[in-house]
Amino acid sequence: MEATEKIRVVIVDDIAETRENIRKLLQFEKDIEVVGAAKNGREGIEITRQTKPDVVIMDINMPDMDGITATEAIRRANPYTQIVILSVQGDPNYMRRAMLAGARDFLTKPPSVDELTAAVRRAGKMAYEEREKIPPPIHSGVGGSLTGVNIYDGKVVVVYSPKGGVGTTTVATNLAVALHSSETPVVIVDGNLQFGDVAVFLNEQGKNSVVDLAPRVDELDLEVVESVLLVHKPSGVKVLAAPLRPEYAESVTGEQFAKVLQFLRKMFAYVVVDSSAYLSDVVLSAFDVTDVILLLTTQDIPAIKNARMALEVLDALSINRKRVLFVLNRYDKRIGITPEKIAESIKQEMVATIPFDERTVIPSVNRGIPFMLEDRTRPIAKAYLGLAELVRQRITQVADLEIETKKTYSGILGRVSR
């Protein structure tokens, strides 16, 4: 480390006396500065997010959240921050778990001055080296910044049907898997804030959701967003889940939702939004920032009628029809209502059909495993691969279209600001 640079330290321990003793041990070291202290793991994560220290001295046994769990969260959010674990036990199993979680060192309580300062300096040197590898911040244009991460010109894909039960969540989750790769990472956002099922369809669960980001939309940064996203490990797709309770949806405005999507498009190549049938402010805000809309229908008259009305609404919103990919889901050749008849009826090209295959879809939903992760030689899987390619092609085709913003429209939906 440079001679003029101090090692910034945060202390996390549930015992106030221990925190104070550690602070006193370090206060006379000219190259070490204590910048914060926390009484539990959750508070430690928040203080670390705010202060971005070089080293965190972390107690391993704490109520609410243990030191190992907090270590994992801090290391995910701040990769250069080094953790020194403190424990009353010198158990090798504790030490192994701490190191696997990302800890830099492991000391037994109470540490001597020499042990503690030597560990902090070793960790501080490592933090400095790791920090030097991180590129300078690149501002997102939304608020906050993205540091040490690929900056994408991500594309927003909204999967929408004006009628419930058409299969939007099945389409959204499997399309996200089909679009995802190491070069084109994908996040799927549950836009059905009251009764969203994206996390269930992917067999994932967590306490965080879009509600945790909404109040911070003007100060979002990578660490905050990453801490809220779920990771679907089988596919690598990230997930921004719906709230755990329907009433929580009221705390998210359309403007906030749009800003979240705008930030995510800097982090991911594709942002897939699974929307509700109800044209709420949240859904309308997603339309405002989307690159393409997958409008789904099925071979029944109510769904077709609603699709026609949805296109009329999109026309009223001045959304170019080229941005709309009209897709027939659950296509059954035995039914007389053909894709051609539907397209002719509502004056919109039918770009793709997804075959009816309940023997594949229903077990996939019940197991929480997208069928696109399994046999891709099935007709339904091939249809999704084709749909993913159509999405890529259409995004390229409409890239030069002028994106209309901040319009005001009225009518049956009321007056909404775009």
Ligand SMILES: Nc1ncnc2c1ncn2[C@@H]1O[C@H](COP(=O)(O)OP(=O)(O)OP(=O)(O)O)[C@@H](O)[C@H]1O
Contents of the next structure:
Amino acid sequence: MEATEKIRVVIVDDIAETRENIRKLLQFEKDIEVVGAAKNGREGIEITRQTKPDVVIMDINMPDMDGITATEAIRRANPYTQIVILSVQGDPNYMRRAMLAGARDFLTKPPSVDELTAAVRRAGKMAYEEREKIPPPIHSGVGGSLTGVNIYDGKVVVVYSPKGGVGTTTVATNLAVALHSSETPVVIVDGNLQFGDVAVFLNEQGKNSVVDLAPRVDELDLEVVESVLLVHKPSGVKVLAAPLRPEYAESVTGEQFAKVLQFLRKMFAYVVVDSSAYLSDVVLSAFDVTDVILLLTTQDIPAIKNARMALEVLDALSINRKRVLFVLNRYDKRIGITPEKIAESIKQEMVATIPFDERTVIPSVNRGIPFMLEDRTRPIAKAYLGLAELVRQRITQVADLEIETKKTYSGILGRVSR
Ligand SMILES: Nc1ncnc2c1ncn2[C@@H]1O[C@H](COP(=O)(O)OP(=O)(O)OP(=O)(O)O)[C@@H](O)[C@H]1O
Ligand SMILES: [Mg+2]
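Given the form predicted alone above, what does the protein look like in the form predicted in complex with this ligand?
Now the full complex is given, and it begins with the chain already shown.
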């Protein structure tokens, strides 16, 4: 290492005291400079992107995104940056996973000054050597406007029913909770801009909504978006709420909404979108960017008729039927219109049924606590776990589908209204 060049270090730990202690341990080392600190994995990724340090000292257990996931993302984005993991105990399972994610070294908390400086110097040397190997970047122009973050290659899941009251919001919120984990964080977006009630279903409120993002869709960054999202604390799911008043809905165009979804998919593993039965520009643009659509129905003729028409709309939009997961909500075995008959009548495979269970669903909605946060052994919860698994599988299957040349929604609406 050149004598003049310092080893540039970023500290990522959710506890302020730990960050401060490490900074203090390093402050008298002439060849080491702390260039940034972050309190969670995501911030760590962002700071690393900005400062391009040689070494990141990374805590393993952090609330929003664990150190292993962050390590992986940092190594992908900055291949020469070396990660030194800090953990409470030397759990071999963690160590193995951290290694696989690309971590270089491990220290047990709290490290001594000698251990810490030796590890930083070793990692710094490695970073220097790896940096030397990397040819200077050829500017590709890719990743300009919307980028800044590229943490996930997130997938969009739109939950839609062409008839109101079928359970779209119930399914979207509980599916979001079922899909969410520290490794696969989820954001739920309320696509029902006039009368959206996702925030109510989750008993969260705030003054910010998608309206705050719409005017700046071309210059979004992580901080702005984070500041607008609500956090559903019991689950960790983030929420992009609908506007507080129905009249504000008009201020968000379909194009803006799609751009917001495209940005969110870089920040989250899954972007679950609740929608309205009404095919607004916003709902149609969500269809334009979605990976899969959960099309809901119930066992009654109007809902089934509307589901058939919705499939025709999706066909006209050139959305591959493999992207459509047709689901029966509020399934009651006593009703003669069976899932098989419904599937047969509208020629679309029914991939899942969710049992009718008012005793679970109604109190959950009224209390604002998704039932997927509670007893997961109930039949309805098991149905949702199965549904979440199906969504994951189908997303993998459709990832290989060629991107359809989707028709624009103005075209299709023009046709429908004729
Ligand atoms: N599996 C189920 N069993 C029994 N009731 C259910 C089930 N799923 C949803 N419900 C009930 O159906 C009603 C409508 O649910 P929800 O608000 O989720 O529907 P929606 O399609 O989002 O309605 P809207 O068109 O108003 O947005 C709620 O009262 C909810 O409790
Ligand atoms: Mg709803």
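Positions refer to the first chain, counted from 1. Only a predicted model underlies this, so the values are computations on that prediction, with no experimental measurement involved. Between two forms, the rigid core is defined as the largest C-alpha subset superposing within 1.5 Å.
- Message: After core superposition, I'd like to know whether residue 70 moves between the two forms (criterion: C-alpha shift of 2 angstroms or more).
- Response: It does, since the residue 70 C-alpha is displaced 2 Å or more between the two forms after the core fit.
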